[in-house]
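Given as C-alpha cells, the chain that follows is alone and in the form predicted alone.
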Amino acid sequence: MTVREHVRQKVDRLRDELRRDDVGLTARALRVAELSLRAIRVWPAVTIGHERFYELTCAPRQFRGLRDLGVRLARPDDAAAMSALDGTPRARIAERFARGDLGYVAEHDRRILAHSWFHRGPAPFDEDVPLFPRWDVPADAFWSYNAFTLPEARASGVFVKLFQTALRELLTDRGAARVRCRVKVTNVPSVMLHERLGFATLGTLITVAIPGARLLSWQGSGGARHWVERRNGGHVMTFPPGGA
C-alpha cells in the first residue's frame, strides 16, 4: 500500500464515523479525535476515552443453544492458547490468575474460541492504567473485563453462551451480588448485548489525558461531575464518582 492509499484509507475511516447514524454527534465527535489523535501517532501519550459503565444485578437466563460449545473456567495451562487468542502477554495472563481472576473460556474440539475475565473486590481493578483510573470493585462485585471472541466466531452466538453462562455462575454459585463493567459508546454491538442481558446504565465518563494530568467529565448517576487529577496517582474512581 502507498503512502497516498494510506492517507486515503485513514480519511475515509474518519468519514465513515462521522457519517454514522447509531450514535450521537458527541460519541462520534469524540471518536474521531481518539482515531486523528492514532493517526499522528501522539496516541498513548495524548487519550481520549468515552466509556459507558453498567451495572448487573440479577442473573441472565441460561443459554440453550450451540450444545457443542464448551464453557468453563479457564487454567494456569491454558495461558498460551489464551495469549494466542488475541495477543494478550502469557505473563500478564499468569498475573491474573495470581490475583485470583476467573477466566472463562468456551472451546469447540479442544479449541478455544473465545474468552472473557472477571476481577473480584474488593481490591480495585487497575489494568486500564494510565489510560483510566484504577475502577472501584467493591467486596460483593465483580469487574468484567477483556472479552475477546475470534473473528470466524463472531455472530455465530459463541460469546454470547459464554457471557451469558459466565454471568450466571458468578450471580448465582460465587457470592457475587453485581457485575460491572466499562463499554466503549461507539461498540454498538457491545452496548446492545449488555442490555439485553440486563445491565443497567451506571452513567458515562469522557476522560482527556495528556502527559502528567486527565480531564474527566461524569454524567450519570450521582448528577454530573468534573475534575482533574494526576494521570498515574493512586486514584480509585468510586461509582457514582466523587468530587474533585
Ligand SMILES: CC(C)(COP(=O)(O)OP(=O)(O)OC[C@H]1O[C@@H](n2cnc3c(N)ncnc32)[C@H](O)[C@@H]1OP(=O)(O)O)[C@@H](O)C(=O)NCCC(=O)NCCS
Contents of the next structure:
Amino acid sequence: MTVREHVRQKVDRLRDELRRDDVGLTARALRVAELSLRAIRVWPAVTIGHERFYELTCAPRQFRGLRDLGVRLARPDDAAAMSALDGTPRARIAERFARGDLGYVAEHDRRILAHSWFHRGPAPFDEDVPLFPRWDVPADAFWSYNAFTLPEARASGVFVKLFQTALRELLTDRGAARVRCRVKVTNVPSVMLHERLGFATLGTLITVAIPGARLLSWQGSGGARHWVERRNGGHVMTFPPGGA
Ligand SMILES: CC(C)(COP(=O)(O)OP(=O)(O)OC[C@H]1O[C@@H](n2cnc3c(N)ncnc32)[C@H](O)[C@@H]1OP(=O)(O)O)[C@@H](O)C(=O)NCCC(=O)NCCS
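Just the form predicted alone so far, so send over the form predicted in complex with the ligand.
To see the whole picture, the full complex is given below, headed by that same chain.
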C-alpha cells in the first residue's frame, strides 16, 4: 500500500467515526481524537479514554440455545489456543493463571471460539495500567475483562452463552456479590451485550493522559468528579471515585 492510500484509509476511517449515529457527539469526538493520536503515532505517550463502568449483582437466566457449544473453565493447557484467538501474549495468560484469575472458554468440536476472564478481589485489577489507573475490586467482587469471540463466530450468541454460564457460576456457586467491568463507550456490541444481560451503569469516565500526568473526569454514582493524578503513581480508582 502506498503512503497516499494509507493516509486515505485513515481519513476514511475518521470520517466513518464522525458520521456514525449509534453513539453521541461526545463519544464520536473522543473516538476521532483517539484514532488521530494513534495515526500520528503519539499513542500511547498521549492517550484518550472514554469508558463506561458496569456492575451486575444478579445471576442472569441460563441460555438454552447452542447445545453443541460447551462452556468450561480454562486450564493452563488452553493457553496456546487462547493466545491464538486474540493475540494475548502467552506470558500474560500465564500471569493470569498464576494470580488465580478464572478464564472461561466456549468451544465447539474442541475448537475454542470465545473466551473471557475474571479477576477476584480484593487485589486491584492492574492490567489496564498505564493507560488507566488500577481498578478497585472489592473482596466480594470479580472484575470481568478480555471478552473475545472469534470474528467469524460473532453475533450468533456464542458470547452470550459463555458469559451467562460464567456469571451464574461466579454469582451463585462462587459466592460473589457483584461482577464489574469497563466497556469502551463506542464499543456498541459490547455495550448492548452488557445491558441486555442486566449490567447496571456505575458511571462514565473520560481520561486524558500525557507523559507523567493523567486527567480524569467521572460522571455517575457519587456525582461528577474531575481530578489530575500522576500517571504512573499506582493509583487505585474506587467506584464511585473518592469512595472507600
Ligand atoms: C463483544 C463480543 C465479545 C460479543 O461476542 P459475540 O459472540 O458476537 O456476542 P453474541 O453473539 O453472543 O451476543 C449477542 C448480543 O450481543 C450484542 N451484539 C453482538 N454483536 C453486536 C453488534 N454487531 N451490534 C449490536 N449488538 C451486538 C447484542 O445484544 C446481541 O444480541 P442479539 O443479537 O440477540 O441482539 C465480540 O463482539 C468481540 O469479541 N468483540 C471484540 C472484542 C471486544 O470488544 N470485547 C469486549 C471488550 S469490553
